[in-house]
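For reference, the chain that follows is the form predicted alone, supplied as structure tokens.
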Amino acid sequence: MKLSCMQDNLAKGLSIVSRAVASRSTLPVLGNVLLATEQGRLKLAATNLEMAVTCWIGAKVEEEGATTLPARVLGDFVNSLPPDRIEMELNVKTQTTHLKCARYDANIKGIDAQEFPIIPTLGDGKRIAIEPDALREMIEQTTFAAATDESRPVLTGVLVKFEKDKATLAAADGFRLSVRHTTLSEPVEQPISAIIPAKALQEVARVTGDQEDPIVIAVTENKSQVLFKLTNTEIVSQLIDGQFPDFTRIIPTSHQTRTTVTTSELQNAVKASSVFAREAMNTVRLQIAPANEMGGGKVTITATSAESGDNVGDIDATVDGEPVEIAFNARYLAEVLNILRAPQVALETASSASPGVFRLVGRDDFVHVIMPMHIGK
């Protein structure tokens, strides 16, 4: 293998499949960056075998040829070098590779390419084209719901359904659920069914910047796998076995009272509040008061530590319904408003027992339940 490319090219193709290398393993390979000639490009890939990820690069190539490399160390290097041509070239027969950029040289030794793990490719079976906003946004709104407690496998991923020409994404961990749907360009010909690791989604999304074209989804026929194509990369995820509970059921039908806020002011309110929740169970209490004599309609949020202290604020809200005083985790609801992408939200309570149910304002393809905490008299 010889070679030559951009060091930024180079150092921004090893940042996207890094993430994707086994921090630990048995398997010293799966440590290791996949560098590989193809089409007159320069391949890199990475796996942990629970997600694999692939990147082409533009490069130079004189001698077609294969190596693994280790990623810190590599990538490492590179970053260290100046914007400019970097030379590489493989010696075979001691599996050390040979990189040159201005006035550093540097030899790595590597693993044989055939120890690598084959990555699935994108097959003939059924594709599905979103688009990189919608897709991404989808991926923001539901996946920092999800568990990151292993003892119920199911609840750390993400459910992905497709139906007719409607996308929807789930994502739940027992105190909150999050639902986001879109609109497909081109309808699915039979419903979709998956449960993708979170992890696996925030890699796609975190690699979707600057794509412009459609990302193309498949799911394996033996509904194990499923794979992402972009433009010049390929993330691959082990899909997770089981049930996901029917998250359709846990979206109250029904409330007492609706309060429309503008999103910054409650943000910054729940911000102020969380100082004193952290030592107070992390819980924020919202008194909702309609309009009256007394003025307008009002939401106001306290935090007590036994400790540090309390605050109290005010922010102008819009309430129809009765009043009602309703207890969240602080932490919980900084996060559902930290990823709306609205400048109102709405607020849906029947009760300051019964889960408060967040939507955007003039749109309906996002909504968010928490459960309440226990309001202590």
Contents of the next structure:
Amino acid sequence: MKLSCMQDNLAKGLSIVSRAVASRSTLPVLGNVLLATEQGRLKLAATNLEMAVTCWIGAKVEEEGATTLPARVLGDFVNSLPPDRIEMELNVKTQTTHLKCARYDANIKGIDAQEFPIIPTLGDGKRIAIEPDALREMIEQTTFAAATDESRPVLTGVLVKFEKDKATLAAADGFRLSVRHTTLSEPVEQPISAIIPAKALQEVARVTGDQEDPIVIAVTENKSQVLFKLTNTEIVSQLIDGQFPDFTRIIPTSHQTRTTVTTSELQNAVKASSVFAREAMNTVRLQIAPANEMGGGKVTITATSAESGDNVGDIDATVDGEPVEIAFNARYLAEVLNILRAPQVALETASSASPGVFRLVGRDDFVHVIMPMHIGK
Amino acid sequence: MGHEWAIRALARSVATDRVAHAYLFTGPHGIGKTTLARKLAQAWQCAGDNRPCGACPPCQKIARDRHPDVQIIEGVPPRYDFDKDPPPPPRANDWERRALRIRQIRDLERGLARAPFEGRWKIVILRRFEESEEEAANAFLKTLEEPPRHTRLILTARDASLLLPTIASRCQVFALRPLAPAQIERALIEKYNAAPEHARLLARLSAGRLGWAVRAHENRARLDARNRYLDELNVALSEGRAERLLRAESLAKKSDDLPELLETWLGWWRDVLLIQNGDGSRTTNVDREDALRDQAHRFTTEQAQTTLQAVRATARYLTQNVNARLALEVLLLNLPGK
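Cool, the form predicted alone is there; where's the form predicted in complex with the partner chain?
Up next: the whole complex, starting with the chain shown before.
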């Protein structure tokens, strides 16, 4: 293998694939990045066997070939190089790659590319095209609700469903549920449903930054892998085996009170209360009062800590229905308010013991359900 | 090599695709349990026609333990920190104490929730399952009974009775038997280029464990250690009490070697007894026949038998936390003398 490429391209490519490098694995080759020439370009790939990221960068190929190099060593070295042309040459016998850039030289020891796992490619699976901005927003509005503890593997994933012209992402961790829909420009022939690890989706969202063309999503025939194809990058993820809980049954169908508030006001009030809630199992209380002769409707947000004190915050609200008091985990509230990207949010509640439902005003493509905390009197 | 009956049964199951979800291979260390497990994994993942072909990329990756979908899990040393320590090195000898911890089972279950990466199956080989901590074994029950689709499990253990009955009953058990010494001798000469005399000795010493014989052939340290142990014994036999006490003290310092030392001595006294009873053709320590014959004459059958039992008792005491030096002093003082 002999080629040359630009330092900034290589550094950028390495930063994209490096997230999939497995640092602590029984297979040493998983700590390496695959470098291979492919149709006049340089292919970079890394995998931790749950997810694989492949990225192509422009290069001048003089001699075809492939090798794998330790991700940390290569990444750190390339990042410290000046923005100039890098020349690379592999000595097949010693599996050592010589790098030359401006007045810097390095020899990096690697592992034979044969050892690297075979990364699946876009087969004949069904393909769906989706706009990058829409996909990124859907991912941001759901993945945060996925479970991080692995006791129920299914919940560490996000359910992704395509049916006719509707795409749905849903994530839940047992305490909250986030569902987001969108409309596809082209309807799919057959419904597809898969559980994709939340980490892989977050990675997809991260690399879609400067993507302009639609992203192609493909699920492989035996339904074990999903592939996201961007212009110069591909992300393959293993699907999670199992049955995702029927989330439609978790969303309450009726409510007693509907409260509409300004997102940023509620966000600030929750932030203030969470200072005290930290020591009280993160509990913040919302007292919702409809308009009466004393004044307009309002929501009072309070938190009490036995040690550090308490606080009260008032915000204006449009309240439809009965007054209610309900408590939530401050972190869950903060996280959902953070990703709404809408000036107004509506909270639907039935009682202090039933789940609270967050919706966007005037839109029905987003639902977030949070289980309430117990209010001791 | 060897275990033809097990291989035949497994080959049939591979050919007809009637496969159990979990297998348990039992037998002494070095008899070929993991080797057989690897072969079975190759047969399941093989891309060739004559499974396992041994030549296709999956087969080769499995042979070198480099296949992403074939995982070999073994216990970790005591006080191993999963988040800080580097992956533990291969164990130094058969007596090293390790434990399969619950954390490893949890990590494994997480991995199994994902579909295989490049193979047909996700295969896990859990070596020496008798070393699993009880909570790890219990945590594993659910997975063992209903593994996720795409999953095949192979357990190995010294003996099925050392496992929780709930584990053994969830697996299809293959109890591997020791090979005949002649078979091992032939294998060493034909496949590993061993000198005939050397091969004969190793085959006898291996007690039917081909893996042991091959490792001893490739690494002289084992045979050297065995020679040292026998020298210690033979010198001790001609010594007086004071010298034996000193010897016991110096031996007790290398407590890691003691199980192997005692096992070597056990084999020696077995040979002495065999010769005394006129069955000299089945002795193990064939390279030291003169010394064996000499001792068979010098000591009575009774003396040899008592010593054999004393060696065995000492080995048992050591596993029960008896002071190693005291135990060895008693053993050495009770050895027959001049």
